[in-house]
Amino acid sequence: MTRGLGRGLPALLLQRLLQAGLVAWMVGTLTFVLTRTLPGDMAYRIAAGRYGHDMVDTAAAEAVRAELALNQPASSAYFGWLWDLLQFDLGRSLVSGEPVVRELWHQLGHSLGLAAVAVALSLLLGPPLGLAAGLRPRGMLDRLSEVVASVLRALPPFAVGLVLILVFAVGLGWLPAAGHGRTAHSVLPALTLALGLAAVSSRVARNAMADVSQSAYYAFSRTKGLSDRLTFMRHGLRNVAVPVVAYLGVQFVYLIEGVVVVETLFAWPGIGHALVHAIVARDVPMIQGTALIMGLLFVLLNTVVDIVCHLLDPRRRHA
């Protein structure tokens, strides 16, 4: 096992490292180009972000333009950013003047905390429901869970969040609609993300459980006299876990995409909320830094998923 594990992981880690470098370059380049093509005067937007829209005039915008050298060719600005990136320097915010890394470090902690709670909730809701439905395919629970999962997956995160706000904050008054600082503030945004994740993981778990329960080795374990519980624990759970964990890598796209929308909706001070404000203020270093961190997080999380699947599935270790 150790020898197989040692052969596979270095190649996997090297592949993910190269992927991270490619993602960093592509995300940074794409955000740079898109930011430059946005309508409106960049200098005016940055000045508004610094001083407020009511305090900005043409003189303030021109001062910002001269200070930040916004009239320089786009190619010069791009290659300057690329050189800084090679030195692991994300630059300074054009609005606050603070290093981008320092601002993102504080916001990233809030986003990771919210994402961790959302993933934990989705794993508590989705896979157990899917396992129960998979043990009795086409039963009442299976049909009902399929309908609920289809509806939740079809709705965008902001629509799910609005429904939860109307029900639990406005209607029942049990939870705050937005904000940060207390545990109660994290319930609705985490649940908004968790419901979308659980909708998919429940169906993946259901299909995996249905396939495993109809397999020859699962039936043979029951003919040996094992109880349903022992059969599931020894021959079902681990085989079901591999596709569920593998599909987490795909779900992380939904998670990273949903963080931007959910944090803005619930006024959660995370990296997604910062990205929206940076786009409004045309804060190019903050936009590039935020998008870069999100892209690298996706690569990192998929690497963790690959390692876990490598450990769970002996076929991968001995391939």
The other form holds:
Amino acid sequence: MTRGLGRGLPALLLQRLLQAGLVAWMVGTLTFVLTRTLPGDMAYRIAAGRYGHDMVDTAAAEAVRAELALNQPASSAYFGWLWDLLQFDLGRSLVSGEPVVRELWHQLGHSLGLAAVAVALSLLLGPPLGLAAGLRPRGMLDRLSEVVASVLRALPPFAVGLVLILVFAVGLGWLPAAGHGRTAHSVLPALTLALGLAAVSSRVARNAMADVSQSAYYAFSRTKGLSDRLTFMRHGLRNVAVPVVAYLGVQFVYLIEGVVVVETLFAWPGIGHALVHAIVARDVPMIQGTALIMGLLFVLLNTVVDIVCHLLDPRRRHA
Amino acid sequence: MPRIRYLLAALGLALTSTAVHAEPRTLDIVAPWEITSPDPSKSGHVFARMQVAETLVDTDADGNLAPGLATSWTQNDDATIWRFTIRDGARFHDGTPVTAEAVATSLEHALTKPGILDSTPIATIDAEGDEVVIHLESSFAPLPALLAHSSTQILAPASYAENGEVTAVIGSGPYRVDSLEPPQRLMVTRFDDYWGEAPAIERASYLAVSRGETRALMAESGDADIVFTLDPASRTRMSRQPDLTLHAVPLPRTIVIKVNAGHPFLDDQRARQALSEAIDRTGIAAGLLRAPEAAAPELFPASLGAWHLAISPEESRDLDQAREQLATLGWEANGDGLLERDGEPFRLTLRTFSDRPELPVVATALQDQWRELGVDLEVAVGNASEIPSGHRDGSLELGLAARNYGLVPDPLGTVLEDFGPEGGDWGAMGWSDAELEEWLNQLRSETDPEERASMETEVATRLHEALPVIPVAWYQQTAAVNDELEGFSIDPLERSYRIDELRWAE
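Could you drop in the structure for the form predicted together with the partner chain? We only have the form predicted alone so far.
So here's everything in the complex, that chain up top.
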């Protein structure tokens, strides 16, 4: 992830751009191959997605097949898609008939909003807890937070979400269980994702803090008479921040995968939710579009992480 | 801690009480079906249920046809020319009147898209004065029932783009669209110029939530006032909730075993009867579907009038008689308790699919129950399309699927599709009955209600004896309803949520 940073920012960005192109092509090709190899007749699937299961019969399926030219050979469908992609045309949804770009634009806003709140919440929860634990390694807080973090990371987001709904919506009645529209609706889904993220970031922060607090320069700063607070601010924070931020890049995988599950559970109209429904309905352009956006998003977020690390760590800039 | 809780409670109270004064309470409805498009052919069912768009023909509480946007209709003797008189004073939500021209245009659009009218021999649709005249190529008595289907709903001319695409849902129902956010949300407000009685509920929202667990939790937490389609596990838990009432009504959607009656083991109707008699329907309904009333000893539930024969589910099981029947057909139990005839074991494959999650479970129950009879059933869970394709290429032996006979208030359309001379994708296979064809043909043109009813009973009785498809269970529409609501009922034809009959308890 940090390779190439020595050559400076422009080189890094160029490399990422090439990577984005490669990701777009590979994700698109893979989804194309995978959806083609899924068992079952696509025409029936799409007809069910459009008109409902009760209305599906051979006549409806044949109408769909003719309309969408599903009989054309796979190769011509593939190159047609590639040609459209080169012109930044993602096609139209097979189910709703809307341009994929328009649907994605609408859904992406919902997903990014949710993800941003989740990351912000996780940063509020995880690193401070990790820092506190790292200052007293093997202390009460350290051990307790290790157990809680292990449990939270081991549970799938789906289970965490259900528990949160049971406690905060059904039990206490403080927050809505699912849906969207009001700010309160985003709390539980964001928290579900944030807990998983915070579980890891608190441990990363804890280990970094423990390393830093046992380092010679940290001890020296104490010896020369700086207070705990000043030592932490001058010599601790920035050194701890680098691994925490760098690790965020890795965690985006969890976030993107979590969004798919959490959005379905909380009826959140984002791209994760759209992806699940597109797969069920064999809506190939939508599957390709959402997978593409998710892949590119991953590249983009990692680029942002690289840039932040670049700014945080002067050694990399001068290397 | 308690103090914080009081504080939060007080804050919550303050927030909600100001909200109550600012605007009328919204009725929140949650159901699993997503809104894919404003087009009636795709998501018309949502706009019909939320009472935004209306059809020419409506149904009453018992499922009988009733006037909708058409106040009355007449037909010529052989049911080939139909005249629908359009309701005077009805208006679309954009203020334009519902005219015969507008209705004809709307129906023309519906005709160009896949939908219920596909199998109808419609020649022309014209507006004449305040009447819409439909000419058919051949007799078709169930036409009014088809015009009650949501894919034929009437929208204002301004709803359609030039290419026929539906861009807005401008209907004529008691509620108009406030906002539509596919795929999940629809908000509606009472339409003040509605031709009928003004409903009590002023605002309502529809939210599509695909996960059953989430829907159940939304009912329990009070986030939703009405939650439709509860999974069996949640249903038991909900029935213990103090401020919720659980409603359940059987739907005309039946879980059926499609039988290849051309198969040497299954070509005799006594073999099919034996298989049917070996099914413990009450067990499947109570144990797996958690609704004993779901047991379906016949194809059509009570909501389908004369098609329903009122057979009791207990009578439908008789394992001993089933064994005897098969013995007379030459089947004998071998050492493993499996039936054999001329050295050939009674082994069949049942295809089913998991889009409806209960189907594979019911399939394994059948496997177990038929094992008791000595039939070795293999269950193959695949895609829904494998049943129609197996029908076409003749490879299907048995298929477990769900079939909706109440897409329109008259099941005749579906019955014609399923039990015609060549059978149908979800109906008979390798089976036909000349007398039944004759009755079905008469039903196409017969318009006298009593004559129709007696022929419908004949058809249902014949299907029950010959069993080209074996009924297993009826789907139940379930709903958990907030006790603050009064006047709730479930429409067994799933045409409407009947929001106009609801009111908030004082």
